[in-house]
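Only one chain is shown below, in structure tokens, and it's the form predicted on its own.
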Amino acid sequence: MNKEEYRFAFEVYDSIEELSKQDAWLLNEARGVTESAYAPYSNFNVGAVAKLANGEIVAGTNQENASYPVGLCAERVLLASASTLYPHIAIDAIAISYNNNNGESNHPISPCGICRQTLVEYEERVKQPIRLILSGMEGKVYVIEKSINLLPLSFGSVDLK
């Protein structure tokens, strides 16, 4: 037998005023757009914000239903607009952030296994990493290089041929 180990690094910022110019306008975009989310049930506003290869800026944010389980994330919002509004156009960087109505919004949250699973399948079909930046409403700000590092040992086309 042999044990393998799989680990991924990436950066940890005390707050947006530490990041790029860019990266803080995204991050700050991201924030932003949560006002827009529909989340009646669990006051759990989250929005995502793409600067994608061609300069284009597409956001997208969760939206629920009563019959709660049909409900979509953020993140596959925006990757939906994105690849209905710009075809085969990578997306350079992602950032996410999320205001929660019932607590505290001070810290990075991740992406759910689905979205993850989606934003994986996105970078495979434009051959380019997605850097994701994530942070609450305030506080800390984790950037991953791509999105890949949060899904190890992922299923994908190949395992379909």
Given for the second form:
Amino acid sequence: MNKEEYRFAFEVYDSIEELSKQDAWLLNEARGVTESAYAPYSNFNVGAVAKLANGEIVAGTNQENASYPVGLCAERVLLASASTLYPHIAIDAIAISYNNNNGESNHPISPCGICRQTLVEYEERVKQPIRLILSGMEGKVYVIEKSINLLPLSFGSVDLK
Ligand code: THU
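Same protein, different condition: the form predicted on its own was shown, now please give the form predicted together with tetrahydrodeoxyuridine (THU).
Whole complex next, starting from this chain.
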């Protein structure tokens, strides 16, 4: 028997003020775009903004539906748009924020399982890691070097060969 270990480190900043100018800008955009979320059921407005390798900026917000499972997360709305507008272009970084109308918005959230799977496939496709900048409307910021760090032992296209 062998034991394998999976570890990853990520950066923790006390606030947006500690970020580089570019990362702070992207996070501010993500905070702003939460306004465009359609989340009348959860009242949890999520905004995601990506900087692509070609310099373009693409945003996504969560889009809910009266038939709850139909709803889409901000991250997957963003990835679908990026892939449609700029196919084959890598994504350098995505900032994700949220505004919780039912409570606090002062700690980072990280993508749900389905979004992690989608992020990982994007990285694989364009052969470049996606940095994640995670924060609420205020407070701490987590920076994760690549999305695959959030999905160890992931299932991927290679498994279908
Ligand atoms: N949501 C996102 O858009 N992204 C996440 O990372 C977590 C959850 C959305 C889904 C749903 O519309 C609402 O937040 C509450 O779960």
